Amino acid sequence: MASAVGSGLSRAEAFSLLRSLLRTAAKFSDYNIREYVRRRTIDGFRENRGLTDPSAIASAFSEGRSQLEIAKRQAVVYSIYAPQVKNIMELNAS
């Protein structure tokens, strides 16, 4: 999203969306889900890094916003119904 400035979307807004998605990913208690959301976020931003068309940039930003809302809802739901057993990756990190 380096060329986001030309489309009316500031670079700061793109980085804010990235940080919000990564913060939301950190809220998942399960290691697998947390890492999936984190990896998916980073991959999505890397895929869209080279966009130059203003409409494509706006579309990608809009898609990112909708994914953020979905991830926030899922984090809440998952915190309510999360399994009590820890993952092997979480046991080794302790």
The other form holds:
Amino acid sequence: MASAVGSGLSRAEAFSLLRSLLRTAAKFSDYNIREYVRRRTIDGFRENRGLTDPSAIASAFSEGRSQLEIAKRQAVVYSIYAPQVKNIMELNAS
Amino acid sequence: MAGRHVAARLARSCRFRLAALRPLSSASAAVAAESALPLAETTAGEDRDGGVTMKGVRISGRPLYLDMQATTPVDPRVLDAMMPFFLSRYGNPHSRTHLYGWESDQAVEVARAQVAALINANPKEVFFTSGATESNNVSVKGLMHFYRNKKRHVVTTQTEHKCVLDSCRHLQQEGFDITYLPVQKDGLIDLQRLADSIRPDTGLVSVMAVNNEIGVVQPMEDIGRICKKKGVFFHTDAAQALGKIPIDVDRMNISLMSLSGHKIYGPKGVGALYLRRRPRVRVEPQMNGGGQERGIRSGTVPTPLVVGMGAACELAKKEMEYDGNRIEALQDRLLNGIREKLDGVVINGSMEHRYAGNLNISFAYVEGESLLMGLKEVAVSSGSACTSASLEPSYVLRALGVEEDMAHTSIRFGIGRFTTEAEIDRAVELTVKQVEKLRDMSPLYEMVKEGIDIRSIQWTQH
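Write the structure block of the form predicted in complex with the partner chain for the protein whose form predicted on its own appears above.
Complete assembly follows, chain above in first position.
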């Protein structure tokens, strides 16, 4: 779920997108998917931090927004069908 | 800060209370398990205290998944692409008379292009099937049946997937000649030997790209070059390679290729067959009927699955580098973690020519079945899922010349897109604990530590 941080489009907008993606990531009931969405979001923003070309920034932004839409929908789907038994990684972590 | 302190203290006091309660609660759970009907044991029962009981094994949570060669979880982005075609866009892609058919057909063609882009092929060269097994069957049997008058010989390797080997055996019964090339100790084939085994009546060379059990990557370009020079069709089973290593059908001179959806975070039940157009490769179809997929594979194309496979391929293309780097780092972490604490650990197959997401390790002086049973919190396998039910050691490992006792103790760790560092650390911890426990019980390991060579022991026969 790659996205971008650029100086062309406002920094605030980028951070708002990042925050929304991370907030949605936390909603996934599945341990592996939740960790992946969070990790991929952060790495995606890190990868695109140095973007300067306005069109590249714009496309990274729209990519990030569409990923956010997917994540929002799928977080709901995953929560509907979440197994009652948790992943072993979540049990001993607490 | 203050809040965190309070929380920590609360958690600590809770733990004490829980510890005091535990003997009681587990005793009552045991009583409940005993009084339960035997039927409940064979089905998945979710226990009162949050655990799960299945096939008589009780686990406190869902095991961490390290069996990515058997299958992979569906990526949420793939599922998102598929769902509309399970709901309102249910048209048959072969319906030519209404919108439902047109939109499904369009989606199938987009998916075809997505698959083709990942392997640098023309979309017209991609045919959807039910999976890599079907593609392998069509490739091996279908091709030889089509050219049966002139071509009577197939070259393959001993470490191929069962479905290729079984198709070859089927051909053998029909009177075809098959050469099963042996592999070297590292799992790679000897190119000179391959070139020497090709005869004028050889119709097909079938060598898999990435081995499903040991993860060894064969030198595809070199094999392709030999086949081109000798004018023989080159088929490769790339189910384990797609989306993991770069595949280019032109550079590798591949004539036919089998692909699978569920190994690349796509749905199960869908795969693809690549058939080269120039020079044209022809096969006799296995399914006859409505002539879908240009007569190569009749039967309605399953739109949702095909869309999922296309989405998975597009994702794989985008994420191959990111996933690859991560998986490599995780493999190092796993291997170093195990090697730091255990001796007598042997990697099966070449380390240089290997896909990092597949680590097949043997633990000396440990009984494999006990090890797998002890590792019930880690979902791993001893090898191929198709043969994991039998107690026989893997034929792939035997082909490598791995000794019987070491072949029995192999574990395949499969790392994928969704594997976390914490999971690897836990897997290392549990594996080390289990191996040490089993070795402590093993008289063989004691003897080895005393300096006795096990192979020199004369076992008395009964």
